[in-house]
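Only one chain is included here, represented as structure tokens and corresponding to the form predicted on its own.
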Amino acid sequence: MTIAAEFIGVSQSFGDFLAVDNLDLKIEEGKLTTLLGPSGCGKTTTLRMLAGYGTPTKGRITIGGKDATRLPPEKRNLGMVFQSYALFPHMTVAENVAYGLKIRKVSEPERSRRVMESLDLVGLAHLAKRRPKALSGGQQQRVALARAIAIRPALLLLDEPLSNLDARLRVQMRSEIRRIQAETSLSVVLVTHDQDEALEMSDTMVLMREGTIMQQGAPEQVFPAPANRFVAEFLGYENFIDDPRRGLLTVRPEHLRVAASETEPAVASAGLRLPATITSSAYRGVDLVITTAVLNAAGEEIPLVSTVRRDSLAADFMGHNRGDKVTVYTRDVDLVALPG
């Protein structure tokens, strides 16, 4: 494996406040490394670290193998889209393209030749010469990976890039980025909030808490496998449920189904089953939402959700109400055992 950047015993504090806490961080050359958690977990300052625009409070960074600590940002030959992609909107798109390699006074023939190629390879070539405000915000974006991707970065940084974008341009715009990256086999760390996008987008996505690294690893391995109930959680596994002999157990709502009888063969051989009283559902459409109360081993009660294709057996509750007894059941299989 190759690194393209590594942190070593970063931190990163302001005032009192600890942002980053003794980060070891490794991140492999020719791969899309996704920094996920919520806000105020530590991403985007490791971000800025990274890009030279903090400086840590003890620890190294090393780009390329070589230390970059205290570099300058102008220094350290990275390409970066910001959130709002910070486009100079007197220039044409050509010329916003060209404005890293002018500043590297590359030569003009091949500074015409790269700004194409990098115009190419995101679908834009044939607006050279529009302006920003004639763009698209998905365009706009577009332009901005182009400026980064023309000066030929060791490291393409991405903060929240599509934050800006609406919901089909995002689903739209993940896979363009990934086919860049997959293309270009450019080095990329991309900043996100969003467990859709890191899952889909990801060679390895990093879960983050309180400036410390929660779980690393490629996203079939981190997805099926949570190290404890905040990664769970953030990934979106909402049934949480102590059982006296395995400890603390989670399962996802599509995972867990809901059953009129507890005598049906497939509740009979499921791996947990618990009675249950519906507390709501909600149609969805495609499926249906339903919300369930339990009582956990200390007789404390618990809602447990089941999401329920309607395909299978969600047709079997479209009439039934709150309050109505029934039994959520899962296998053993799609049950995650969680640290305690």
Second form
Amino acid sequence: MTIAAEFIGVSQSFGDFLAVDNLDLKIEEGKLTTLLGPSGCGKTTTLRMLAGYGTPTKGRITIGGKDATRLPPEKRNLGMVFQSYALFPHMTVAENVAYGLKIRKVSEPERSRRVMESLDLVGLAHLAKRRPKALSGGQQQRVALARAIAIRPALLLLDEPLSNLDARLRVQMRSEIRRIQAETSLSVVLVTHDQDEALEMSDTMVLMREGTIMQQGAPEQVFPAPANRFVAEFLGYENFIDDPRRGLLTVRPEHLRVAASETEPAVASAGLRLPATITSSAYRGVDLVITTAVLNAAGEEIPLVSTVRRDSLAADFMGHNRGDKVTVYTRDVDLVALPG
Amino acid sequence: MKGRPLIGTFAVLGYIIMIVPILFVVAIAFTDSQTLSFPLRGFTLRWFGEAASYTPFTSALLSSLGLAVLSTALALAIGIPVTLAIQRGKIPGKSLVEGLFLSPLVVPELVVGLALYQQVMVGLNQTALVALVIGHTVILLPYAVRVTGASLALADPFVEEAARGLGASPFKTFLTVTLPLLRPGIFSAALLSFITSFNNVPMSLLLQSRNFHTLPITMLDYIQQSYDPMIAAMSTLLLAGTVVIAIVAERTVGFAKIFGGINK
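In place of the form predicted on its own, the structure of the form predicted together with its partner chain is requested.
What follows is the entire complex, opening with the chain shown before.
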């Protein structure tokens, strides 16, 4: 594996606040890496240090194997897409995309060719003469992408690129960015707080919290095997059960089933089977969200959440009333043991 | 205005109170009579001719124009870097700096004028022109700082970073991104400063000398001695000039932006 960029023991603090804490991270060439975490986890600070908009207080950053720790942004040849897009309002779409090429003194016929090539890639060639103000949010974002790609950057950096788009467009742009990444074979670093986005788009996802990496790996490695409670919670595991024998167990609401009677069903001993009382249930179209209470080993009541898929649209909402005695259970394969 | 009859009525009343007296002055400028009186008698353009050939007015006009141009240029030369520092700089106490440069709006001009008279004209033995340029520049600084910054304040704060990321040096970024964003603000600040200096009375009144009079002061002197429609004609000419500048400002930048970007 070739390394496009690397953080070596990087820290950055703002006053007393340690935003990034002794970070070691390799960004793989030609892959899409997401930095994922809640706000304040240091993901944007990390991206900005890579782009040169912030200098580490400790450690080194290399880009393409060369030290870039103190290199100003204009010497890094990275394509950055800002959350607000940061298009130049006094230039047309084409002039925005041409900006980095002009700075690089790319001569005229070649410059126009590359501007149109980049705009074609994002499907906006027909709007080249417009001003950014005359475009929709989604179109502005594509211009920002085209502008960043046109300079043929060593890495493409995306800071929450989809967060200002409406829900439908956001989902559409995920595959769009993946397609662009595949067509250009660019190394991409994407910052997001949306785990669905990260799961769908990443080759590698890096989960961060308070300036340190909690877990990293391919989505299909990380998702079924969260390394700790923080990662599990962030990825949507909602049920945490202390088992005296097996330690802290977690199970997703989708995998925690609810059986109407206390006798059924028979589950292999490795799974989980607990008597419970329904505390609330909510109708959510295709799913029912059922909250139950179980007693843990210490005799304390803890809440568990199940989302139960209704078999058909005609299925009844019956059998799930507050106070009902039920059995919650899950298969062994859906049970994740967390260390500590 | 629909559905809010009270506010609408007040607005119309306000316009009437502001505009009607001005219309009287304009009307009297055309009267064929020896005094500033109503109703009008006949129609003549001769007061315009007399105003244009009255030497105290023409020389005072030149003085006023020169003073306005000079103090506007100085205020912008100081104001633009200050705006940049406030909007984009990483300096501590930004609001303190901004407050300092906006303070001439609230400090009585007569106080500043008196100080300049004592310190600059008497103390340093400088001419009235020097004291006036300093005084007007101080009055214009709030406009230069505030209006210039308005267009920059509305812009995406990351555009400069974007330019750097695309390969532009800090200087190149300033030339190709910051300055173009600043341009409409500079333009409207210049127009507004020019008008403010040109119409100023209190400061100019205190700092006048025998050989340097601004136009408003000369007109004030004139009206104390004679009472003929020539002064109305001169006022009408001034009004026309101001309206032209205001229209240019509105067309290029828009008043909403000039006065703090209320509508954006």
